[in-house]
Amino acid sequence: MEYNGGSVVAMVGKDCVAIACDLRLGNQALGVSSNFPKIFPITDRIYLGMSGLATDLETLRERFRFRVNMYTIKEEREIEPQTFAHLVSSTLYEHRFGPYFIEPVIAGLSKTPSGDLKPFIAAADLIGCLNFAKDFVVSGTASAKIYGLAEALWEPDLEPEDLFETISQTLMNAVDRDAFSGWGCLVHVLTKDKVITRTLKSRMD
């Protein structure tokens, strides 16, 4: 889980969510690249982030598209966060002999039965175990000390650019104090009509 290093967040906001994560990919202490990006969209709706080994993240990402895509003809419909999530969880958990060493987090809006677009975050281990929050997930390992600055910085109902400037502080004064995560982060905050996406440079030693 530590072999390649990286750290992601996601977190709840007032209508809005956001999901970041580090570009650092590296061989234990060696850096390989500083724009190895963690984080994709699964739908318009829905972002999935991974921490881990880097070559299982590259085979789960190609195995939810097709998974995602599949689910999409056969129910003529769009997949919901919720529904994406168990999706995430039944595959790790298919292999939980020989596991994919990816921790999952996923960010998104569900929709509700009146048509409104809820906030909803969810993280998993790597068989599969799903976590459920009302305030924020974290994996990857700068996670401890995610966990830290995010119980001290976040708040309920933050509007998005402060979930914005909450989340970014959070995870780069996070991987600043974590030898595998760093240098530079992606952001993406998802309000019911954009998709806000910004790239932060951070310390590269």
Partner chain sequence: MARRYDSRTTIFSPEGRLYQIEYAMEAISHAGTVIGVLATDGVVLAAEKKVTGKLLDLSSSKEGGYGGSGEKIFLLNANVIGGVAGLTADANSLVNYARTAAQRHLLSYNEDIPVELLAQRLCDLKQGYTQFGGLRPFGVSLLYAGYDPHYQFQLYHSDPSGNYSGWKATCIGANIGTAQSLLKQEYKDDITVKEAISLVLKTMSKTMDSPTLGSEKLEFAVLMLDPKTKQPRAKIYKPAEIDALLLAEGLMKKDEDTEMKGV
Contents of the next structure:
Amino acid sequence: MEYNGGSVVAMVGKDCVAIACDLRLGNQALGVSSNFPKIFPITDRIYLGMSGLATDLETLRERFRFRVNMYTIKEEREIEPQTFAHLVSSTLYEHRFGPYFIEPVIAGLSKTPSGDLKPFIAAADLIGCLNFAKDFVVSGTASAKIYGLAEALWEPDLEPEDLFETISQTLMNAVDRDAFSGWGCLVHVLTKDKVITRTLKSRMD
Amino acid sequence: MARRYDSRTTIFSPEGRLYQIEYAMEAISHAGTVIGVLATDGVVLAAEKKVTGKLLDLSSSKEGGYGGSGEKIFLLNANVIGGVAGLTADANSLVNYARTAAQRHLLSYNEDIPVELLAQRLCDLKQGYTQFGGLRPFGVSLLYAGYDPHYQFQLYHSDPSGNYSGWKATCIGANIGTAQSLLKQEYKDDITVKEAISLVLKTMSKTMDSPTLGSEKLEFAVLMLDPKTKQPRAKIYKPAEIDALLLAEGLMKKDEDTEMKGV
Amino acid sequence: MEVSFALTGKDYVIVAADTTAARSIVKMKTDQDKIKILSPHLLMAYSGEPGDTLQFAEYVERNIRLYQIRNLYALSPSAAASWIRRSLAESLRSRNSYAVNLLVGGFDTTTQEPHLYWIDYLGTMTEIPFGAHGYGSYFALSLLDRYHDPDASLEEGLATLKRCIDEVSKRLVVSPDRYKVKVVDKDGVREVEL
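Cool, the form predicted alone is there; where's the form predicted in complex with its partner chain?
So here's everything in the complex, that chain up top.
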């Protein structure tokens, strides 16, 4: 996990979710790229973040895109966050005894039977053990630090702009204390009608 | 005499013909017409539906999905739509093959499959059934309307033998003679999507059996570039959108009763 | 010790690699070309385990050429880089993996843009404005952070490259003495003398 570095966090708000990552790609202590996003859109209302070994991150991104595209085109509807979480989990567990070194974080808005959208977040370990949290999920080299800040800053039912501020402060301050994460951050806030995407500048050391 | 060479697809007749292939093409010439027109800023596809009726459940095509009833026009990939004519069951199998081939290309090269390459992939499969023994060829012709950065907008046609070719405007299915001569007369090289839509619908209305066009007999799709992202975007029309389009083009016979209800 | 650099500028990519073939502590020859021309607008500098490097580079070269023959046009730089990355990622989890690090530079003729990709033997890939492999990266990257300009002319780009090479010569104990430099732009690939 420390080979390339990187961290991801997701948080629940009031009728919205946020997911954020840092932008560093390293080769152990050497920084290679300051523009390496670790979050990818899966559908209009599911975002997947991954931290860990960068080669597996790219391989899994391609594999998930393949499987979600085939799902979408055959089912003629977009995949639901819960379904996608289990797709991620089973893909990882398929490699139980030679795993992809990735810890995924999923943020999405799921449809309720009444047609409303409900915030959804989940994380998994590298062999696909799912963790459905109600507040926030973390992964990556700065995960312990993110936990600390999230525990202090997060509160229930944050509005989109407040949630953006909370997740940004949590991630930026956590990665500043981590040598393997940082070099800028990327934040997405998913709301009912739009996705707010912002790139944050941070310390470059 | 010819009958002796019918039963196997892979045996030439003494005149050097493959009868099963010709029969497959014959089957296609009874299928619903599909017309494709290539414009400067997009590609237009329209298809005549044969399976209709009051009791047919079309609820899935009215809301959700990609539009279309799943009979004639399919989304093959983000940058390609396909129109099929022939045996629907064979077509479904080919559409599935095309979608998988397109996704495999995306997986290998991280780019949308070039349109001609997708046509080639299907033709390789189709050709196999004209050569290897004991199997029936696919009774399907396809039109591929797509976009890639190499040749921009493109329109291809492929037939059961595994031949394919690129076109500015073409059609497959029943009454193609009439449709093709109409297209030849009316097509201009600098045609826009707007004009192509009119041309396709006009041609369609002249080739179809029924005198009036309506969403219950028609599928319709357009592939254009998204003005913002500059990426190709396919739009397969839903029944209500087709009716609105036909109304705007002045091709739908107005139904007095429904108009009264609206008041 | 092997060193390779690459940087983009206005409508071009420069790729440079040392020309030393070494075994243990002995220089066997000093005129080896470690930059393959994959297609009319695509370059690849390779370094790593001797044997693996050439074997893998030729495998890539032939496959890219095959695609071009089959489809009448070459793969775009991003498609080629993605394919190469996948080959390495699949190789990594096979019984005999290739230990090869790459810098893939190309000019996309459909969009008229230069692209440069940094790929390591694990299959890690990222698009970058400049990059390096080997011990040279520890000296060159900080110089490039300071002097790289994405809109620089070819002369300015080559001057920046010269700074990197001079720095490596000055500070690295086992620095190579000769480099091969190739450029790719809208006119294709060519070799330049520094």
